[in-house]
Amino acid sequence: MSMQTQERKHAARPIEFVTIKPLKLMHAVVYDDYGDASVLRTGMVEVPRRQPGQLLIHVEASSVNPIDYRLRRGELKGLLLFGFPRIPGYDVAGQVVDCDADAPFKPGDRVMAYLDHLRGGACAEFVTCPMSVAAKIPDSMSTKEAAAIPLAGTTALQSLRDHGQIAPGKRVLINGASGGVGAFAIQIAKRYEAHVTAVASGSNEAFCLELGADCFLDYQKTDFTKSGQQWDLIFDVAGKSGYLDARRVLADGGRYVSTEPNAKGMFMTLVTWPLSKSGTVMLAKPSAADLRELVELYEVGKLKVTIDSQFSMNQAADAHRRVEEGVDHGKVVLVNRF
């Protein structure tokens, strides 16, 4: 073997090394079994390998929903029956990589996304999404504030327009009224000119009537379900109250609506569809379409994102913690330092 031959060779293992091995691994938020959150941990994963149609987007920011510590706690086995480790987390913002050389992305953009990976995979340094999925988020509006609506502003949006039928003038009552799901679900039942009751503890008060709630209950004084009032829809977002105890303060083909996603809600679901007062159990589908609208409520100052509180990535045992222990209002950001 020549000289030159054996410097080309020597040359070429550190361009492999330096160039490759690095974008083959990422910083996750990952766990390996159910537990508490101090399951949660950081480490090495793989990359995603970008498909066709996908995206390929680097994480700036995601956000923490009860849904996460309730997969993480184990809770919801049934719909995930695939094995470890995880990655938590639906709530994307961040810059797109890599994408279709005619998609209606290109790398450099902004972007939100709600993941439709059954398992989540947010919490990570890239994630890969359908382009329907994900929508461009507009310079007026910050990396964290993008972060905290996905999931929950699709969430609230779905469960009113779509479960719920929102209309104007309709008599809507928003049970949870403080948290991420609830706070977009006052301003956006209010853009769609409904009467909104919110319900809450009595220390955000004043946080719900300033989002747009026409009235307010103290869910500690008051229970809305011996009230006497009647309303066209109830949305449960906490999901603490049941469908035949809010029956009886529905109207005539009234509408309740819940998150809570167990057995007896889904059985509540079926029985109740062709009666006058229905319930619903809803799970919320990632759109980009929804995303839009959400962002064209922003734009025009009709939809006020609040963060409770941020942490740092390897901060996620934390901020799963704040979570389940119950936010003050608003939602808790993760931002993208490992």
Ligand SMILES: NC(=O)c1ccc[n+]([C@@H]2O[C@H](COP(=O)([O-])OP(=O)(O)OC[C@H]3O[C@@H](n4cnc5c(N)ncnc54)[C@H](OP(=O)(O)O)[C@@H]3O)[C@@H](O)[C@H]2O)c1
Second form
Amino acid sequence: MSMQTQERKHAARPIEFVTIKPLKLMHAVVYDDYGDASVLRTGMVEVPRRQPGQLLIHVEASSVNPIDYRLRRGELKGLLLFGFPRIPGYDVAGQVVDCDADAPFKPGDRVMAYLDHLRGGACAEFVTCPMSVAAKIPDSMSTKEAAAIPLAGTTALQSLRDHGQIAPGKRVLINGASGGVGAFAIQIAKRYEAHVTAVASGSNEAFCLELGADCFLDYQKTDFTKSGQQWDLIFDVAGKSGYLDARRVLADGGRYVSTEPNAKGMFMTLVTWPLSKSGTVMLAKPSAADLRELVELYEVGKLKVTIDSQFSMNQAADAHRRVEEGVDHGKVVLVNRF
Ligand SMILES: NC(=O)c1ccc[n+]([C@@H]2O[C@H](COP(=O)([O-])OP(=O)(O)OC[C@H]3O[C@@H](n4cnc5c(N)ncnc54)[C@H](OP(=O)(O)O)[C@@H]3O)[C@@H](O)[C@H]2O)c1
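Which structure goes with the form predicted in complex with the named molecule, now that we have seen the form predicted on its own?
The complete assembly is shown below, putting the previous chain first.
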């Protein structure tokens, strides 16, 4: 090809400009494989993009639930459809950064949310979630208290109200009454005017009675399934008893509700539903209406939030260890400091 032809060819070629949009990055707690708490690290990931109907929230606090370490250990692999890296956490308390113009929220609103089971992602600077899982935080509630409520409070409420059909005067036993879920369950059951027996380790007797329990059993000394007493509703938060044993102390028409979503529990749910003493494994569902019910209880002074300990996000591994090893009582909160 002659020199002249080459020049003509170059002159004819239009110049292309490629615009590279800078990625907006944020800090997050991530893990790249299953394992012990040491797999948790701080990383930089893309800020999630808000879809219509969603809120973009600046996370100020979150909290750790047993599901976080169980997923991290690889116990429930079927739930992790989106692979790695994964951001743990379901509980969010923070401020709305962006939302639809006609949303019942506006930028700057303080909100709490219970994130979707499949994705999680609360241990980051920003999250997105549907408006249907978020509720406003009242001025009287601190951000840390708000972060402690969503998953554990919703589990307690749905277990007692929806699965347990709690009603005034019912005799309710809460097995595992001093932990994240149990401490809310005692107070919700009292709000429903039930008679509450709390079961936990002896060191938590005073704590459970202060929350309103009418009586207390130390699981290290008394096996409630052999106590000879009867209950209308047994809420096995700790998942340490079983339907067949609990059945002995269930009154006619009584219900056993467990939080342990294993195959045995699923089978129990299927075969016992027509029986007069039924057993159910519950799986908590994110719901803004339920968060609002919990907020209302808090505002009338009927729901105290107990914080066992507080860590910053970059200490997430220590926070996981604290929950895995067993808290004194209440919830472990994470604040957004990376
Ligand atoms: N299915 C769902 O949707 C769902 C939702 C939330 C939670 N969960 C499950 O519910 C369980 C509890 O969650 P959490 O946040 O409340 O946990 P947590 O804060 O660790 O509390 C555990 C509770 O269990 C008690 N406990 C320990 N050993 C016990 C035993 N042998 N008998 C009776 N009680 C015993 C503890 O009492 P002491 O500290 O006094 O020993 C404490 O009150 C976890 O397994 C979690 O995975 C399931």
